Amino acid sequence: MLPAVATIHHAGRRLELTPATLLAPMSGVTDTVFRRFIRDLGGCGLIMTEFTSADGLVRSEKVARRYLSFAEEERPIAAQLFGSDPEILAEAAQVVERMGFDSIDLNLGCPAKKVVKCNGGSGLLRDLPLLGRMFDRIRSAVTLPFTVKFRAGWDEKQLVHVELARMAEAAGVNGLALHARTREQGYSGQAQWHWIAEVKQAVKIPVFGNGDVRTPEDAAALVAATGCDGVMIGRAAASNPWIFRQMEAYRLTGAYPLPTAADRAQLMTNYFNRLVALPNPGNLGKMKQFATWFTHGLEAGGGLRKAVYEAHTEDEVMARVDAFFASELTPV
C-alpha cells in the first residue's frame, strides 16, 4: 500500500511528504495554474515546476518569473532545473532558494531532441563525472533539501541507475526519483519497475518510483514490487487530475470514487476560468491541449474536443464548454 508520509532533509531542513505523492514536473503542463488546481483537488505530497533552464535563470529574471513563480497555497514545492554547467547550475539553485521553494530538483530525465542536444536532461546520463561535479556544486551551493529525477540509462546497453544513485546519495543527495525507462524509450515501451527496486536497494535516501502508474491499484502494485518510498505522477495527472486524491482514498479505505460527468464539467469550467484570469497569449492553444486531457472517458468527448478546436478565441472555448455540458448534463 501506498506510505502515508515520507522525509526528505538536510542540514536541519526538514521536508514532509504527506502523503508519499508528487506531481512529476512536466513542460507546458504543471504551471502555477496547473499546480494549484491539483493542491484543490488534495491527495498530492508534492508538486514540482515546469522543468526550467539554469541558464535562462541566472540571465534573466523574465525567466524566474515566467516559470518559478508561484503561490503560497502550493506549498510544499520543488523548482527543478535543467542544465550542463555545474558553476550555473549551482547559481541558478541559490536563486531558487532566494525565491523561497521548499526543495530543489535536478532533471537528468527529459528525453526531447532539443535538451538532450545541449548536453542537459538524460543527455548527461552518458557522463558520470560531470554529474558528480554538478551534483556536488548543487550540494555546496544551497541548504535546501536537494533531491534528483533521472532515468535508467541512456540505452539498455548503458544502464546506470544504481551507480548514479550511489554517487547521488554521496554527495548530499537528499531523494530520488526514477522514471523506469531509458532516454531511447521515450515515453514507449514498458516501465522496468525492477530498476527502481535495485536503486531502493542500493541507497537508503528517500527513492520515489515513476512510469506507468495510471490508477491507484498501479501506484500500490509499484510500492509493493519495489519496495519505494512513495509515487510520483506525471502524464495520468493531465488526464486525471483526480488520481492523488483517488490514490489516498484506496490508501485509507481500499476503494475510490470515478469522476462523474458533472465533476469534469467542473473541472473543465474551472481549470479554464483560472487560466484566462490571467492573460497569456498562449491561453487558446493550452486550452485546446488540456481539453484532449480533460475528456479523457467522457462519453461523446470527441464532439466536445471538436469544438473546442475549431474556437478561435478563449470566450469562445469557454462558450462551448458550457453549451455541451449544458446539454450533456440535462436530464432526458
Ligand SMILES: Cc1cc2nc3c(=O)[nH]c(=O)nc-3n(C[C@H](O)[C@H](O)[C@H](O)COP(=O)(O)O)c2cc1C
The other form holds:
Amino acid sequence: MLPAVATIHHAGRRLELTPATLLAPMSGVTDTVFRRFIRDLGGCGLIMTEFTSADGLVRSEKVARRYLSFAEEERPIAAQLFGSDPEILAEAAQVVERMGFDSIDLNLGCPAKKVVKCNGGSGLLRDLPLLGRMFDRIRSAVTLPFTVKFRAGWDEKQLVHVELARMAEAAGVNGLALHARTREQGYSGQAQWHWIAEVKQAVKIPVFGNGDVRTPEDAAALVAATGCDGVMIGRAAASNPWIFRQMEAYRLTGAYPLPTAADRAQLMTNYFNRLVALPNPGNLGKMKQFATWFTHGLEAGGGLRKAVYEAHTEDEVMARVDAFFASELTPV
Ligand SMILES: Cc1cc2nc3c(=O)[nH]c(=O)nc-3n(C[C@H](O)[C@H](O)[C@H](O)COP(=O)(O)O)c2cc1C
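Can you switch from the form predicted on its own and show the form predicted together with the named molecule instead?
Expanding to the full complex; the earlier chain stays at the top.
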C-alpha cells in the first residue's frame, strides 16, 4: 500500500511528503496554474515545476520568472533544472534556493532532442563521470534537499540505473525518482517496474517509482512490486486530476469515488477560468491540450474535443465547454 509519508532530508532540513505522492514535472503542463489546481484538489505530497534550463536561469531573470514563479499555496514544491555544466548548475541551484523552493531536482531523463543535443536530460546517462561532478557541485552549492529524476539508461544495452543511484547517494543526493524506461524507449512500451525495485535495493535514500501509473490500484501495485517509498504521476494527472485524491482515499479506505459528468464539467471550467485569469499567449493551446487529455475515454468526448479544437479564442472555448456540458448534463 502507498506509504502515508516519505521524508527527504539533508543537513537538518526535512521535507515531508504527506502522502508519499509526487506530481511529475511536465513541460508545457505543470505550470503554476496547473500546479495550484492539483494542490486544491488534494492528495499530492510534492509538486514539481516544469524543467528549467540552468543556463537560461543563470543568464536571465526572465527565465526564472517565467518558469519558476510559484505561489505559497503550492508548497511543498521542488524546482526541476536541466543542464550539463556543473558550475552553471551549481549557480542555478543557488538561484533556486534563494527563490525559496523546498527542494531542487535534476532532470536526467528528458529524451527531447533539443535537450539531449546540449547534453542535458537523458544524454547524460552516457557520461557518468560528468554526472558525478554535477552531483558534487550542486550538493556543495546549496543546503536544500536535492533529488534526481532519471531514466534507466540510454538503451537496454546500456542500463545505468543501479550504478547511477549508488553514485548519487554517495554524492549526497537525498532522493531519486526513476521513470522506468530507457531514453530509446521514449514513451513506448511498458515501464519496467523491476528496474525501480533494483534501485530501491541498491540505496537507502527514498526512491520514487514513476511510469504508467494510471489508477490508485496501479500505484498500490507499483509499491507492492518494488518496495518504493512513493509514487510519481505524470500523464494520468492531466487526464484525471483527481488521481491524487483518489489514491489517498484508496489508501485510507480501499475504495475511491469516480467523478460524475457534473464534476468533470466543474473541473474543466474551473481550470480554464484559472488559465484565462492570467493573460498568456499560450493559454488557447493549453486549453486545447487539456481538453484532449481530459476527455480521453469520456463518452461523447470526441464532440467536446472537436468543439474546443475549432475555437479561435479563449472566450469561444469557454462558451463551447459550457454549451457541451449543459447539453450533457440535461436529463432526457
Ligand atoms: C508532456 C510531457 C512533458 C514532460 N516534461 C518533463 C519535464 O519537464 N521533466 C521531466 O523530468 N520529465 C518530463 N516528462 C516525463 C514525466 O515527468 C514522466 O516521467 C513520464 O511521463 C512517465 O510518467 P507517467 O507514465 O506517469 O506519465 C514529461 C512528460 C510529458 C508527457
